[in-house]
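Here you get one chain, nothing else, as C-alpha cells; it is the form predicted on its own.
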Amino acid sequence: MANQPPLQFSLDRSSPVPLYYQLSQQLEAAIEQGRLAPGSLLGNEIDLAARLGLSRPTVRQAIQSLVDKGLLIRRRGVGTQVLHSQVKRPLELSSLYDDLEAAGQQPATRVLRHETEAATAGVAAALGVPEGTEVLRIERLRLAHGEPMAHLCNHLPVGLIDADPARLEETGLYRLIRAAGITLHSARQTVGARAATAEEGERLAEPEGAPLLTMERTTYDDTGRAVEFGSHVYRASRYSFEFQLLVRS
C-alpha cells in the first residue's frame, strides 16, 4: 500500500468463499476500521497481487466490488484512493454524533435553526403536549470527516436542556441531555426512505432525486416522559442501518 506500512491478508484458500470476496472484505474492514484511511492509496494492482499470491483478475475483481460500493474510486493518473466509508448505525438509543465518534468519522455540526415555534400538531402528539404549545425546534447538519451527512430536526420542551448552538456544534444532543440529568430510556422509531428534494440534494451535496433514508424517532425519559422528537434525512450513499433479528420461540 501507498504511503502507509502495507496491510496484512489472511485468505483461505480451502475456503469455498471466493478469493476475490475474502480479499474485498478483509479491504472493506480496513476501510471502516480506519487503517486505510480516507485518501490512501492502494499500490499497484500487479504488486498486490503478487505479495499475495493471487492472480491479477482476482485482486482487479476484488478492488471493483469495493469501487461499486463507494469504498473506493479509480483516478486516472492518480491510482486507486480510498473513499470514506459508509455509516453503518445499528438502530439503539444512541445519538448519529456518537456514532460518528466511535467509527473514526471526525463528527461535526452547523446549527442551522434554534427558535421556538408553535407546536404542530404531528409534533405535539409526539411530546404529548397541546398542539400550539411552544417548543424549541433545532435544526442541525451533522458532517463526517467535512462531508454532510445528514439533515437532523428536532423538537424539545422549552427549557428542558440548555441546547445553546455553540453547544450545539461541540457535541451531541444526546449528551446534552444526559448532562442534564436526564436518563434516557427509550423510544418509538420508523425508518423509510425517498428521493431528495432540489433543498436536501444541494444541502447534502446530492442529485435531486438521490435516494436518502428517512428517520422518525420519539425518545423518552425513565419517566415515560417525551423529552425529544427528531425527524432526520440521511445519505443513502453514506449511510445505512443495520438490524439484529432474532427468532421468537
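The form predicted together with the DNA is what I need now, so please give it after the form predicted on its own.
Partners and other molecules have been left off, which leaves just the chain.
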C-alpha cells in the first residue's frame, strides 16, 4: 500500500486552543474529506511528533481522542489506521428541534400548555423531588413542514429556566436549558411503541390505533441533578430514531 503524501498541519502555539485539540481537529477534517484514505496508516507517532515539533504524548492525546470517536483504530506493532467508515455521529444528546433543523425540515413548535402543577408520583420519582412538589409542565406540538411530527410533554423543576412560551416556540427546550447556564451531562431513555388513543390521533393527524413511537427521557446535569423529564410521542409513519454506537472495549 503506497504511502500518501505527508499531510500538512498548521499548529498555533500562541492560540489558547490546546495543541492536541488543534491536531485532532485537523486530523478529523482530513479523514472526513477523504484526504486520509480509509484503511491507510497514519505513520508512526514518533516521526509524526518530530515532524510537527510536538512531543509524543501530545500527539498520542490527539490520536486517542479520534480513537474514542471511532474514527481511528490502533494496533500494536502495526500502526494507526483510518477506519473504513459509514461513521457519522455516535448518538448525541440532541433535541428533536436541532435534529429537524439540521435535516432542513423547518421545525416549528406550538405550545399547548405551560403551567405549574403538583408532581405526580411518576414525575416526582423521575425528577428526584417529593411527590406533590410544584413542577413546570410544558406540552408542545412539534411540526415539520407544517405537519405534526410529535407531541412533547416535559416536566422540570420550577425556576430552573426562563421558559416563556414565546421563546419555546422559537427554539428547542435543550437550548433554553443550556442558555440558563446548566451543563447537561447524561440522560436515561426508554424507547417503545404503542397504539394511538383517539385524542392522540387527532393531535397528530393519525387514525386511532395507529402505531406511535414513544420516548421517555430523564436528563441530568453535571451535578447529577435531574433537570428534565420528558414523555414524547412520535408519529411512527414520519419519524424514527437513527444513531450510531460504539463497542466499549
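Residue numbers count along the first chain shown, from 1. Note that the coordinates shown come from a computational prediction; the quantities given were computed from them, not determined experimentally. Note that the rigid core is defined as the largest set of C-alphas that superpose within 1.5 Å between two forms.
- Taking 2 Å as the criterion, residue 229 does not count as shifted between the two forms: its C-alpha moves by less than this amount when the rigid core is aligned.
- Residue 55: CA moves 2 Å or more between the two forms after rigid-core fitting.
- Shown in the overlay between the two forms, fitted on the rigid core, is a CA shift at residue 33 of 2 Å or greater.
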